[in-house]
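Let's start with one chain on its own, the form predicted on its own, as structure tokens.
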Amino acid sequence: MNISVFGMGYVGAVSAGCLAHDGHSVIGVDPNRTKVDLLNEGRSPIIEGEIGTMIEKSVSSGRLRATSDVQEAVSQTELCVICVGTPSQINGNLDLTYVRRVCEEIGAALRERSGYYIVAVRSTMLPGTMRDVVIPFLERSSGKITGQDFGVCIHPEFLREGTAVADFYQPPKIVIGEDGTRCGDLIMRLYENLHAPVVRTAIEVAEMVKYADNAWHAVKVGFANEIGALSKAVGIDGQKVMQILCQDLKLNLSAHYLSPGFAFGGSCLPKDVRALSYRARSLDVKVPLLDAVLPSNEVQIERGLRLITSQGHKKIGVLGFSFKVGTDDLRESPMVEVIERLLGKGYELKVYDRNVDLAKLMGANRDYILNHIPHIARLMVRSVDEVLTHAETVVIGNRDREFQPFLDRIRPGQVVVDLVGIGSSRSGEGSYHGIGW
């Protein structure tokens, strides 16, 4: 294909070099004359293994050249890829100066161009930027309508400095955020020979995925460093600890615990995080990430409580209140906390959990209910039907499969608040509300 790449920085230079290496005809576009001259001389404007050789060969073969003329680049290509920078402002927000400018310039060039054109954005931008900035600026400058006269999609990159070429050809995933299929279909032609999971999704989801990726990477680095610092303080090799942790591909390095839902609870996680934070304080070791875990969990409980009370109903039914499906353990169950707070605010509750039955409970769990939360014992009923009959707002508190069929029996005026993701509806559709979706 004939492709123009806007922005000859790190992502743009790698993208242009790799696309040209694959046989496409590529025009690199940048207002910086030095970068343009370097590329036209067959030299890379960035330092990155392999890309210099690829650019040199592609320029020599005529598949890659550079210009500062936006009109020329758009008129001679069928697809442009925006790779301009989105640096931070002093307050932490993104500086979208370069995005606005390049969209105005591309839009002006589109005004003079006939035929359908594709604008793909690789720049990292917060959710909503495509709708609020990119599309309006393109339409205003071009006088044309997206989806009708030209297509727009966001195609986030997952390139790491130092291994960018390998990441281009062996990506962890290919993500395309689109409204229709025409733009995505054309982008997929760029990757016909690559083997990677392909995700075609909504524009805003694709925008957010990039941030979720980078935030997760940052959290992992911070977590490993804090475990290392605390380990060293007690005479342990933190690297060995983390090596063992990483050998667990079933729970530690997996999708487990990475789905939005309600707060954690039970007899292990709260207690152990609390103990680790205490030990760090006693050793004068700062672990701000670990210290923030329990407060973050408390915020999620408050978020769930607000979602329930915002429905405006006084009669509440709770389906599932043990800390996790398949257990009768109520110790530090976040749903018990929610129930107690609702009771304190004067709400009328009925609660059901087939695993929590006073007649069957023994030992510590029975003692916990009778001696620590006897008021909740009085709210317990024997069937889902009793909860549905009573409740104006039905709260799903754990993922027991028993609750799934009853979502279809919600009567008019009744609301479902799903804290665990058992429903398949989109939050806000009809009477269904999810806590993180």
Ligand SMILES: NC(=O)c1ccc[n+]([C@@H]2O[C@H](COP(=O)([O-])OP(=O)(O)OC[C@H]3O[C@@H](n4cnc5c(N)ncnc54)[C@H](O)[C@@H]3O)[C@@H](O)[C@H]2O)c1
Given for the second form:
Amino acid sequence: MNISVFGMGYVGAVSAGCLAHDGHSVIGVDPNRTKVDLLNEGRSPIIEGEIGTMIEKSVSSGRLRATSDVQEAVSQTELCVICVGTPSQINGNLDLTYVRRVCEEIGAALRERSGYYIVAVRSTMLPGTMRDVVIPFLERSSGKITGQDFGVCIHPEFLREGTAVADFYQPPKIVIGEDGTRCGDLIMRLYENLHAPVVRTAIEVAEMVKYADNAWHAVKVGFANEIGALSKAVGIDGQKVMQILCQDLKLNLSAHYLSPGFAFGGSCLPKDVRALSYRARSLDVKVPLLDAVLPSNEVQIERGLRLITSQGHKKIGVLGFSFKVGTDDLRESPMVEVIERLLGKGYELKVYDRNVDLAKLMGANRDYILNHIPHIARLMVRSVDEVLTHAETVVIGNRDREFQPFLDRIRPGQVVVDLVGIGSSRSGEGSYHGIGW
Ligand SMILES: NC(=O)c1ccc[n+]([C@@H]2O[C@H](COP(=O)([O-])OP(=O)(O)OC[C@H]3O[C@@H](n4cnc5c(N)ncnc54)[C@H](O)[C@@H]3O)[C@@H](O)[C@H]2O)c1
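Could I see the form predicted together with the ligand next, after the form predicted on its own?
Entire complex below, previous chain first.
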């Protein structure tokens, strides 16, 4: 293919070098004359593994060259890849100056170009940027229409500096955010020989995935460092601790606990995070990430409450209120907290959980309900139907499969607030509200 790559920084130079190495005809575009001259001399504008040799070979074989002339680059290619920088502003916001400018320039060149053109964006941009900035700027400056005269897609880059070439050929995944399929189909032709999971999704989802990825990596580093600091303070080898943590592929390094839903609770997580934070405080070890975990959980409870009360109904039903499905343990159940707060505000509640049936409960849990939360015991009913008949807003509080069929029986005027995601496929329906979807 004939491809132009805009921005000869880390991402652009690696993409241009690898694409040319794979046999495509590539034009690198950058307003920086030094970078353009360097590339045309066969030298890499960045230091990155074997990219220097790859660029040198591609330039001498004529498959790669560079220019600052946007018009020339667009007219001689069928696809352009935008890799310009998206740095931080002083206030932390994303600086889109380069994105806006490159879209204006490409758009102006498209005005003069006939035939369908593809614009793929690899720069990291917050959700909504494609729709609010890239597409309008391209349309305005080209006088053409997306989807009709040219196609756009967001194609986030996941390479890491230092191993960028290896990451190009063995990416953790290939993600394409698109409206139609024409743009993505063409992009996929670039990766015919690669073996990597391919995700083709909505534009905004792809934009967000890149941020979720990087935030997750940052959280992982911060977490490991705090565990290390705390371990060292008590004379333990933190690397050993984290190596053992990482050996657990079932609960630790897995999709477990990584789906948005309601707050955590139960007899272990809150208690143990609290104790760890306390120990760190008493040792004068700062662990801001760990300290933020319980407040973050508290915010999720408030978010759930707001979602419920914002429906404007007085009669609320709760399906599932033990801290997770399959248990009768109510200790530190976030749903119990929600029920108590709603009760305090004067809402009329009926609550049901098949695992929390007073008639069947014995021992500690029965004592806990009767002694600690007798006000909740009074709200408990013995079937889903009793909740449904009563409630104007039905809250789903744990993932019991028993609640699934009810979603098909919502009556007019009745609203579902799903805190756990068992009905997430209904997202967008007026009577259905998910907490994170
Ligand atoms: N560096 C990484 O490891 C990495 C990894 C994944 C994603 N990203 C994202 O990719 C994007 C690029 O990152 P980078 O590190 O390569 O940036 P960079 O700052 O190294 O390079 C950006 C290049 O864009 C050029 N540029 C600016 N305006 C231009 C224009 N109008 N036309 C053509 N070129 C123009 C600049 O001169 C510069 O050479 C950013 O959004 C970044 O967040 C970076």
